[in-house]
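Coming up is one lone chain in C-alpha cells, specifically the form predicted on its own.
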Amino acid sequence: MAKTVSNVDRIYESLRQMAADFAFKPDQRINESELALSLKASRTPIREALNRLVADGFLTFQSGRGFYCRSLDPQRILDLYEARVAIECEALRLTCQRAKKKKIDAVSNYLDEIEPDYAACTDVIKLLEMDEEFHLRLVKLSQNAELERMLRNLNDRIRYIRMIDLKRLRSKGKGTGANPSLSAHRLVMSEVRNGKPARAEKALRAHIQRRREEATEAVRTAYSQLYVPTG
C-alpha cells in the first residue's frame, strides 16, 4: 500500500509542476493515456493524481469528458490576486499579536542576507523564490498552518503569471536598482517591529495590490508566449 501512495505522490508533483508552469494549455484536455506512457505509470494512480489536482484548483473535470487545465484570463488571477491579500492581511494580523521579537527579527535578517543577491541576480525565476519565500516566512509568523498552506497553493497557482509580470518589469528597466520589493518588505517588516499593525496591513496589502494592476497585461504577455511558436 505504500507503494502505491509513493507512487501517486510522485506522479502527483510531477502533474502539479506541469499544471503550473502551463505545460498544459490552457483549457486543453488532458489526455489520460499519453500521460501513463510518458510517466510509465498505470490509468489509476495517473486519475486519482489528476483528481487531486482538480481539488487543488490546477485542473478542471467535465462528466463524461474528462480533465481539463485550468483557464488562463484576468478575472481568475484578479481572484486569486485578492485571495492572496486576504489570507496575508489576516496573517499578518495574527503575526502581530503572536510573533515573538526574535521570530521576527530572523525574518528581517533573512532580508538582510538576500539584498546581495536580489541586486545582482538576473534568473526570474530565482527573484521570484526569493520573493516567495518571505512571503512565507512572514505567514508563518502568524503560527497558523492553514494560511501557510492556502499561500503555498496560490503561490504555486499564480506563479507563471507573476514570473511573467517580473520578466517584463525587468525588460523595461523597473524592480532594479533601489529593489522596490525589498524595500516594501522592509517598510512592512518595520511596521511589525514598530508594533503598528494597522500601518503594517497597509503597506503588505499596496505592496500586493501594485502588481494586481499589471495582471491584465500578464495574461496577454502570457497567451502570447503559450501560443505563438518562438522558434
The other form holds:
2 protein chains.
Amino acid sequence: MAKTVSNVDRIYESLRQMAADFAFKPDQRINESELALSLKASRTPIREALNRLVADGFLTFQSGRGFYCRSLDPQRILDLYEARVAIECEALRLTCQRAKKKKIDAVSNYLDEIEPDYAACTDVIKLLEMDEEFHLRLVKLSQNAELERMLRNLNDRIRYIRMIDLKRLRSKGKGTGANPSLSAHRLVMSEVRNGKPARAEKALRAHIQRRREEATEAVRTAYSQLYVPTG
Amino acid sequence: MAKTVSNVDRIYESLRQMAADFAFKPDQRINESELALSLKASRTPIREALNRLVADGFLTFQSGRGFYCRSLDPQRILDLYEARVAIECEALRLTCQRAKKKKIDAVSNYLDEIEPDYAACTDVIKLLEMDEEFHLRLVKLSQNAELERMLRNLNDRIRYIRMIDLKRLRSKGKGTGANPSLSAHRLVMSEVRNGKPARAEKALRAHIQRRREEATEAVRTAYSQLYVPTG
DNA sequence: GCGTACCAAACTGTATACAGCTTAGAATAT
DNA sequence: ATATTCTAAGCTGTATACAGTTTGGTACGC
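So that was the form predicted on its own. Now I'd like the form predicted together with a further copy of the same chain, please.
Next comes the full complex, and the chain you just saw is listed first.
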C-alpha cells in the first residue's frame, strides 16, 4: 500500500515532459512561483525537480538568477546526434560480441510486430515512440546499463527536434508508402544476425547520419513553430 | 563584485567530491540532517545538491527513504569503461575528420610537457589528473560538447576505481621505469597525426580495454579499503 | 536625446517548522 | 527461542517565511 511515486517525482516527470516539448522557450527564464502555482506544489519540490533537469541537460542554472531553458542551438543538436552514434554503434559492437541469438531474434520480431502499425501510423508521436523503442531495445542487447541510460537521456533531449523532423518528412513525401527508417532498421538487424558487426555498424551509422543531416533544417522549423502567435 | 558561486554550488562540489571518493560507503543511506550540520547549511540546499548527484549517477533515490550511495558493482564499473570506449573512440573518429592539425599537435605537445612529471610522479592523484586531462583534451579535439560532458561525468564516476587500480599497478611493478599509459597515449596521437583513424581507434580501444580488465580486481581491493577499521 | 542613479517590485536562496512515513527495538504472545 | 505487534525516535517531504539579490522602470542631470 506504499505510495511508490512521490510528489517530486510527479513534478519532475511533468517538468521533463514540458522541457522536452519546449513548453519553455529556448533561453527563457523559468519562474518558480508560477510553476509552483500551476503544478499545485510549493517551490521546494519544484526546485528539486529543476535541479535534476539541469543535470539531465534540459535546463541551465545561473547563480542568483535561477533556471533557464536550454538554448536551441543547431550545433548542440548535431552534437546530440553524434553522441547517439557513439552510444549506439558501441552498443551494437558489444551486442555482436555477446548477445544471445534468441534476444537478437526477439528484437527482429519486434520489428515485424510493429510493421503494420508503423506503416499505417499517422501520429508522429506514436511513430517516434516506436522508433525510440527499437533503438532502445537494440542498445539493451549490449547488456550495458550505462549505455542504455545515456541513450534514454539523449532521446529525451533530442525528441522534440526529431518530431519536427518526422513531421517535415511526412508532409514532404506523403503517400510514398514504405518507411525508410523501417528498412534501415531491418538492414541493421539482418547484419547483426549474420554476425557482421562492421556492416551492421556501417548501416546504423548511415541511418542516424541521414537524420542528422536534416537536423539543422528541423531546428529552423522548430524555431518558427515555437514563436508563432498561436501556440 | 557579484558572487559567482552560490552556496548550493559549494555544497554540490563538496558532496560530489565526497561521493567520488566514496566518503559514503556503497549502498549507505545518506543522512541529510547530518550533512546539513557538517556542511553548515540547512537541509534545503543539501537536498538540491543531492538531487543533482542522483542525475549525475553518483547517488540513487528511493521515495520516502531518501538518498543512497551508488552501489559498487563490478559489472557497473565494467559498463563505465565500455561507455568510455564508446565516447572516446567516436570522438577520435570525429577528430580525424575535422580537427585542425595545430590543435592536434597541441595535444601531442601536452604529452611532451608532462612527460617529466608523469614519469617521476609518485602521487597517484596527480598522475590520474594528468591522465584524465590527456583523455579530456583528446575528446575536446572532436569539438563535440556533448561527448566532452559525457566523458567528464564518466571520469567522475570511475575515478575512485581507477585510483585504486593505479595504486595496485604501482605497488606491483614499481621501479619499472617507463609508464605504459604514456606510450599508449603517444601511439594514439601518432596515428591521429598520420591520419590513420582506424589504427588510432584500435590503439585507444586497446589502451582502455587493458585497464578495464583490471577493474574487477580493483573493485575487490576498493571494497577491502573501504571497510578497513581505520579510514 | 542620452546616460546615470535610484527605487520599488519581483524573484531567488535558505532556514525552519511540522506532518507523515519509515524503521529499529522493546514488549508480548506462541 | 522465535515470531509478532506496538511504540517511539528519527528521518523525509513539503509549506512557508523572510532576507538578500536582481531587474526593470522612472526621475534626474548632462
